[in-house]
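Quick heads-up: it's one chain on its own, the form predicted on its own, in structure tokens.
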Amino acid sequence: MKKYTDTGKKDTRSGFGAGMTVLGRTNPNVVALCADLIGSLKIQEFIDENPERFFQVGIAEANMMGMAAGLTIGGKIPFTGTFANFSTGRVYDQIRQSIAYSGKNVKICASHAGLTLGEDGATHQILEDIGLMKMLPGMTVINPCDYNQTKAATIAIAEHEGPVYLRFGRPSVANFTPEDQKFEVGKAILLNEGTDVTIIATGHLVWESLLAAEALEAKGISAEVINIHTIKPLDEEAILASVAKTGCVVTAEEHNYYGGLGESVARVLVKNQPAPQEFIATNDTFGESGTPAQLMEKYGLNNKAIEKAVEKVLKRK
């Protein structure tokens, strides 16, 4: 199995901030809007270097989406920033009507997604956002796995025409993808080749999938691991090629299994190449307060849970 090294744990929101700093220096059309969460979004450096290209909206997220839509008309590329819960559920009407319906070139950047928001609890831990956003026609949905990939994705979406939802998180997690990577929207990344089972993961669950694959190898089970950073458009070709070889699949995501990556993968399989599938995702539930590690353990979103799901799906082949 190919080995990956954690070069030092970093939060993916800081990867977003680093990407915004690069865009501030390289793309004069990029502007940033924030709903009173500059520190949480890690965009202070962008603001310091480009004060005339920053708009502090305050706690008025719906207004922020309308302003962003308007800014695109003049050729600007607006990046909105707030927590994932407030980037989607609170402003869904504005996104649908003012951004998605007319294909506005707005980049909706959502931090503190999923259970790993931690102690703030269920009111802030959105687990429905991928489903909400992928259902919007023309909306690209991206969920990178670490600091380096989030930075690369932030830079890349400025060149991608059309609305984008970029999802990232609060906790420090393993940073293992290349620092100089080129991010390609819609292109899955094969992290490890295997023959017995395909593990398809997104976001924080990618590293957990690699840990699971390593443990499975010690048991004589060969796991293929695919990083799906772009949930929409989905790289169907990569999924089908892998499952044709392995014959079964486990999907892993920090999201409700209703509307998430797993359902998208299941749709691809049932239309083209039916295969046994197990889901690592939250089971129709809200979150609760706790540390990220405690919550991922309780809700079955870690490497141990992935390992058990693989053993279960293998029995269904």
The other form holds:
Amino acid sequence: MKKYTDTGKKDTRSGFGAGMTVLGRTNPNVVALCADLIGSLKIQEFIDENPERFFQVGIAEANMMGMAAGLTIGGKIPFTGTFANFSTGRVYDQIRQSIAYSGKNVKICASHAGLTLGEDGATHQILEDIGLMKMLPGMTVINPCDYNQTKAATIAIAEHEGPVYLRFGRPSVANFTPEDQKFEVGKAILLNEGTDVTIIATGHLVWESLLAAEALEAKGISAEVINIHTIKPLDEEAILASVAKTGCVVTAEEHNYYGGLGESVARVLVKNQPAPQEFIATNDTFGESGTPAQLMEKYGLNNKAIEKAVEKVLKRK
Amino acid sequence: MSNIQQLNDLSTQVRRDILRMVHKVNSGHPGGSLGCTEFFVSLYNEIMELKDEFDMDGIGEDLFFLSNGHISPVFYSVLARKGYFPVEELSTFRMIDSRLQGHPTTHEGLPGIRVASGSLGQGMSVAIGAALAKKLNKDNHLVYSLHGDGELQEGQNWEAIMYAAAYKVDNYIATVDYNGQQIDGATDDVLPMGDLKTKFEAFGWDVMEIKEGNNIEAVINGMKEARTRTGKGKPVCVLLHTVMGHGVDFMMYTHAWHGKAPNDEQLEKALAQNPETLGDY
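Take the protein just shown as the form predicted on its own and give its structure as the form predicted together with its partner chain.
Below is the whole assembly, all chains and molecules, this chain first.
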């Protein structure tokens, strides 16, 4: 199996902040808005270097989304920053009408997504945001897997015309993708070639999938691992090519399985080449307080759970 | 551009357009459209500096955002008669495959529209964003917006009102169509909003009133006055007193025609009160 090395644990939100710093220096049209969470979104450097291009809107996310839509009129590329919960569900209609339906070039950047927000508990742990955003016509949905990839994605979406939802998280996780990677929106990344099963993962679950694949290899199971950082538009070709080879699939995401990546993959398979699929996702539930590791263990979102799902799906082939 | 007689003639023709548009598809919102006719006619013909060709970014010209998108008939009529798109296209209002959707949208590419509206309470935030983009672009033109008074019941407005004053968005004039009516009745019966002037002032805005919002000279003079108040560190609010349904006697002083189309007989009566001036579409 291809070897991946964790170069040191880092949070994906810091990858976003680093990407914003680069954009501040390279793209004069990029502006940032934040709803009272500068520290959490790690954008202080962008603000220090480009104070005139930063808008602190206070705890007023609806206004932030509308302002972002307005800033595009005149050629700006607004990046909004707040937690995933307040970036989506709280402002769904503002995004729907003023951004998506209006076709505005706004980048909705959402930190603290999913269970790994940890101790704050369910009020802040949104597990429905991918579904909410992918249902909006024209919305691109991206969930990068580590610091390096989040930084690359942040830089890349400034060049991508149209509304984008960029989802990342709070905890420090393995940083294993190349520092100098070129991020291609909508293009799956084949991390490990295998023949028995395809594991399709997004966000924090990508590293867990690699750990699972390693353990499975020791048991003689060859797992193909695909990093789907872009959930919409989905790289259907990559999925179909892999599943044609392996004949079964496990999807893995830090999200409810209603509306998540797994459902998108299932749709592609059912329409083209039906195959057994198991879902690593939360089971129509809210989260709760706890450490990220405890929560991922309790809700079945770690490498061990992926291993079990693989063993299960293999029996269904 | 014009003398007062010409603008009044245009207003009468716009009223005919509004009535005929909503009658044809038996849907739409004539009340607020009729009440805001003088405002739109003044804004697009006497107040705003506009480029000849429409482009989305609107750099080097004034911008307008309609927040209460349901009064699309007046917006469409005034845009068409200003030359943004063919006047004949008004006949497609609310019909399948039309660029003139029930509520305005950029989605079908209709020139003159810069954001979708209809779901209420969102336009002020968008207008503020556009005003900030103008400042970043060192473009000295202004941003205008229109809001229903009932629409101010939506909380997002007050987030925007707070922001615009706190961050001195002073290249922006927000007008409130102060007709005191909303779908379910008088605003004072549905959800009384108290003294809007005092509220805007308390939030830090420069507030002025146009008492005769259906008198073209009063509207022009008032909006010119509003323009002189920009650039002084405060956003400007114009409380525009209008009569919903103005220009059609049986539609005035009631919320009944907020979102209801006239039947054949009612149309005939209404058009008789607004004789053709510039030619029907």
